[in-house]
Amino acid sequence: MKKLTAEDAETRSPDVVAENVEQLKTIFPEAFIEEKVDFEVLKQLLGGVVEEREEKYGLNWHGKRRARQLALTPSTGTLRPCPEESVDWDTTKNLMIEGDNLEVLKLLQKSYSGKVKLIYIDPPYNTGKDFVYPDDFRDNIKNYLELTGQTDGEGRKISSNTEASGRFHTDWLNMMFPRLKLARNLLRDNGVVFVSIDDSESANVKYILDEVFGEENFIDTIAVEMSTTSGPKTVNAQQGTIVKNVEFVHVYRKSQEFDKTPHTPLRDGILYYDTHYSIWLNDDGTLGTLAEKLLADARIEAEIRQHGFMDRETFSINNIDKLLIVSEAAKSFVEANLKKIASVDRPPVSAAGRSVQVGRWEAFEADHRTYYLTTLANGTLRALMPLSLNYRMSDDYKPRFGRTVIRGDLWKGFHQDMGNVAKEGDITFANGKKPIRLIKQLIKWSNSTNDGVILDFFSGSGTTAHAVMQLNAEDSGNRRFIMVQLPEPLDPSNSDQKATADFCDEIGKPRHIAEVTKERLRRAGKKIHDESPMFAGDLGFRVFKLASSNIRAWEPNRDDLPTTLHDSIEHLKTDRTEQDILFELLLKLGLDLTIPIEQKTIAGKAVHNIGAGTLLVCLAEKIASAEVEPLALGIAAWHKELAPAGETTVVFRDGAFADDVAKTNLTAILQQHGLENVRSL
């Protein structure tokens, strides 16, 4: 029986270097003496596209190789659970993480490796300010129990980006890359990165997502109106100034594989119609004017001659705005006909040398999409575009059915969500939110199927969780979502913090921003359940918070030994719970924090089965020699029922046993019944 220490390398998140260094020695085995690499036998092998220059294209800052290497460090700590603070505990899929998002994003690397579908991040802006990510990065563990207490063990100030790192942008560049980089390693090959951001680090953040990511990888950057030119913005306007109005998102693909997913189209709406699409297409083939279907219908013609319309006993497709305003009977008739009512277009090219009678229209099947094809008088062969094709729902701020235009990367019109974004999930947390229609119209745009995770490892007062509940309520989709939020303390005295604190106060919470994160997804789940009773999807979530692991280092006291040593007879820690233990079980070999738990007594004992045989764990403390053969029988049966696909792995507390005797007998019955993987901690 293995016995997993916190020395042990299955108790870590994953070794990257050493994975990287496998699969060079894979790749290169001669590059290789005495399991170091030797450099110069390595650029001989690669030959001419080994970089030697001094000098090279890209951005370097001070700190920069020491950020790579935190990416690197593999994590020995752990997630501990908290159904208490939960929602739907034994039944949902999702997850609010409190902790610092470095260290969290480490231990998540084995569970949700190449399973996350999108990653929105709404990082602090480089402001001059003091921003709460801790700039020593040693020891990430120490870093967030100190963040908790707001000081060190010498009282310093925790986090300090001082206006002098913070105009070279180091300490924020360094926070930000490895994050980057570890963030990379949960998307799925088809999966996409959005990184909202001001002007004060636009550049230099996609600048690293270049190099995270591959300049290949890069899509578009969303320039996304926040404001207006109003208000006090106005006088500095006047007086010469170019105020701001837009923020930017940046957005870049994991790989090629992405562009094979099909992506929904957003939209805006365009208030006029367009009276250009004044032609109707009949059905005999002949064509007609939208003008004299309208006086055709009775009411709509009623409608026409009482509000002025008429102009020598015609309706002037001029005029249908002002009709369109006032009559629900011509919006419901355009609206049925969209198909019906045509402008004129030019053709398409492989429509060349097609004949039409003039007065008539015929379809034309072409680049994967039919075509209707008419003559002009004077000759000239036209194409026909239907209404339907640019009248629809909108992605406005108040979404209505109508003529729209396809979006580009000027995103307009969300300054107007603002005036509201202060009040929504129902929590008081101003400063830094993003709306939640632009969340969901990110989402939206990524994949047009409603599956999959979505990661946001900055996420504040929990705007993305918000969306994904919201839009899964809309589409009956069933995406899931994973939040990391440091526990950020509010300070009272502090005007921007004031009254964020003072809501932490009133719902008997302590003042920090993930609590706020928390309480918002509460009330979120329930609004929505409120307002649609029928949506059967997911609303709660699971709440872990970042904490060392639960098995004892091995540190030993030298000036007393025979204590340490006696300390170290058992591995786990006192005051963590099974549930505890268990967690970490599944993050250190890589099991999804949400699979089914089940439970049963067998010999008198709790033995938990996880992901249907696929970890069977026993944590009780004392297991009797006499207890060791049905214990292990029991185990045996259980597993044979449950019969796994895989490979079962039986974990025991390594202090349980009488003696060592006791364990080989356990140990050698499950093997003998094909249980072979068998641990100890």
Ligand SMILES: C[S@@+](CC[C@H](N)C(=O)[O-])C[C@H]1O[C@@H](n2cnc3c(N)ncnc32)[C@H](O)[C@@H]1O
The other form holds:
Amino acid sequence: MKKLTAEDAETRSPDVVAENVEQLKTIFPEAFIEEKVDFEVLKQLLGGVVEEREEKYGLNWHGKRRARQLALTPSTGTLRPCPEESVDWDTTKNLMIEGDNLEVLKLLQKSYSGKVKLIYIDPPYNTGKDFVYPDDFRDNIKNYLELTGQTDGEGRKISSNTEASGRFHTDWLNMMFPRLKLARNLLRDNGVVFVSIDDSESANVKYILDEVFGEENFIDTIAVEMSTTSGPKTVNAQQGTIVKNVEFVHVYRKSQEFDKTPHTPLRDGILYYDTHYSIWLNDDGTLGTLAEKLLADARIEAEIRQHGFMDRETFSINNIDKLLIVSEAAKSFVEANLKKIASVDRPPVSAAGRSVQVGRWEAFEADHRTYYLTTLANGTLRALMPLSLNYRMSDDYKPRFGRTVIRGDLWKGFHQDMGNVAKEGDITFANGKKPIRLIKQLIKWSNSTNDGVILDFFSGSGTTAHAVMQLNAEDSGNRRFIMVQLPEPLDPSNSDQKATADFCDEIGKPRHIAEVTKERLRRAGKKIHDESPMFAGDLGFRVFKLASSNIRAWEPNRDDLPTTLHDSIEHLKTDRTEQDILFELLLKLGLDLTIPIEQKTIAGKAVHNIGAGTLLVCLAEKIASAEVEPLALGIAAWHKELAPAGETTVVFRDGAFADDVAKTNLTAILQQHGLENVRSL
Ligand SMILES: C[S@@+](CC[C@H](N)C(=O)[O-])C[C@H]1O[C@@H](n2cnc3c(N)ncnc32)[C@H](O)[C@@H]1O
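Mind sharing the form predicted in complex with the named molecule? What's above is the form predicted alone.
Once more the chain from above appears, this time first in line as the rest of the complex follows.
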């Protein structure tokens, strides 16, 4: 029976360096001499792509090497389950994790590597007022517990990163760099990441995104109109200041695989009729005009005359906007004939060489669609674009059915959402809450299959989770979310934090941001359920909290070795529950934190079946010698019944056995029944 210890590679969050070395070894075995890399050989094998110049291209800052190293150091923490703070614990597939995201991302590496479809983050913008998490290279878990006031001491004062600090950008970059590196590992090959930012750090984060994801995977930077030049901004603008109206969303894909999934185009509503749509495709293949057709309808003609829209005894298409306002009949006529009304556009390349008579139209099938072609009086071939292609529901603040345009990277109109954002989610959060619609649209654009894991590791009030639940309710989707949020303390004496701290008091919860996130998720789930009672999708979430590992590390007290040795016999912490240990095992063995767990009593002991027989765990504190055989036989019988597809690991508590003989017996019986992988904790 192999013992799993805190130092054991199998029980730690993955050692990314070791994994990278293994990969390198498989590609360049000749560059390894006695388990060490021979750089000279590696350089030769890489040929001309080695950069040896002293002044290199790229962004550099003090601490970058250390920040890179930080991403590679395994975490010594764990995630403790909190069913009492969760919603639908038994059935939900969503996660809300309270903790510092660097440690949490490390802990998620084994279970979620290559599984996340979409990451959205909205990190602190580093405006001079934000708290920028100060990682501790030596002991980040201790640092975390101290910072968030979870140790016996007073807790350290959390302060904002000010421009006067002398390390303003450096601190922020050191915080962001390792997190982005770890986040990338979690993405699927067809995954995508969105990073919200304003101009304080937009250029810097773009550089590190280029470095982490590769310049070739940059998709675009979306400019989102978050405010208009109104109110106090008008005065500044009138005095000649260029006031800020936009924020940015940098978009990167994990790899080219992303482009193989179809994306959903987004549409902006247009208030005015585009008068280029003036051609009518008659059924007999001839071309007419929309104006003629409107006049041919007696009711519409009467309204045109009544309102004086005639122009030299014909209806001018330039008057159509005015007509559509006053005439319901004209509006219905246009909407009923979207496929017959067209504008002139360039023909597709595939139509080169085709000819059509002047004044007529012909359908032409190519590129999996139908084009309508005509020839102009000057002899040039043209495509006729039907109005139906862009007359549909817009993704506007107030979605309307009407004329739309496909959106590019200028996302207008979110200032309207910002006017209402404080009310969204029914919680108070004064720290850069984003509009639900913005995140919904990012998801909608990139995720056409309506499923997959969506991660936000700077969750704030949990807008991303809210958007996921709402979208699922709208399109019967199956998306899941993982939110990570620091229990960042809120100080009521700080004017920026007072409202959010007061909200925590109101709901009777500790004053920190993760409480606001959880409350929003509870309220949002309930509201969606009330509004769409027929929606049977997942509106729950499992809460986990970052903590030190349940397994004691070997930290000998050199002055009192006998006591240390005695204490280390039981190396599971005594203040932790069986459930805590079970979930640590899931993380260490790389299983999903929402995998089904079933419990059965065998020979008087609780045995847990995790993931339909992938893992069978008995954490009984004592297993008497006489209990060994019935327990082992019972577990073997259960295993046979479950018949899991892959290999099963069986885990016991190391200190549970009376002696080594009992332990060996148990292992032998299990092995006789095909359970080779037996471990102790
Ligand atoms: C700008 S807010 C995100 C707002 C969010 N998009 C929303 O709509 O509510 C950034 C959040 O990141 C959190 N944060 C900062 N450092 C963190 C860390 N190391 N781990 C986890 N969360 C962190 C902050 O507490 C803050 O709530």
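Positions refer to the first chain, counted from 1. This structure is a prediction, so every number in the text was calculated from the model and none was measured.
Which listed residue lies at the hinge, G613, G269, I320, Q470, rigid motion between these two forms: The hinge residue here is G269.
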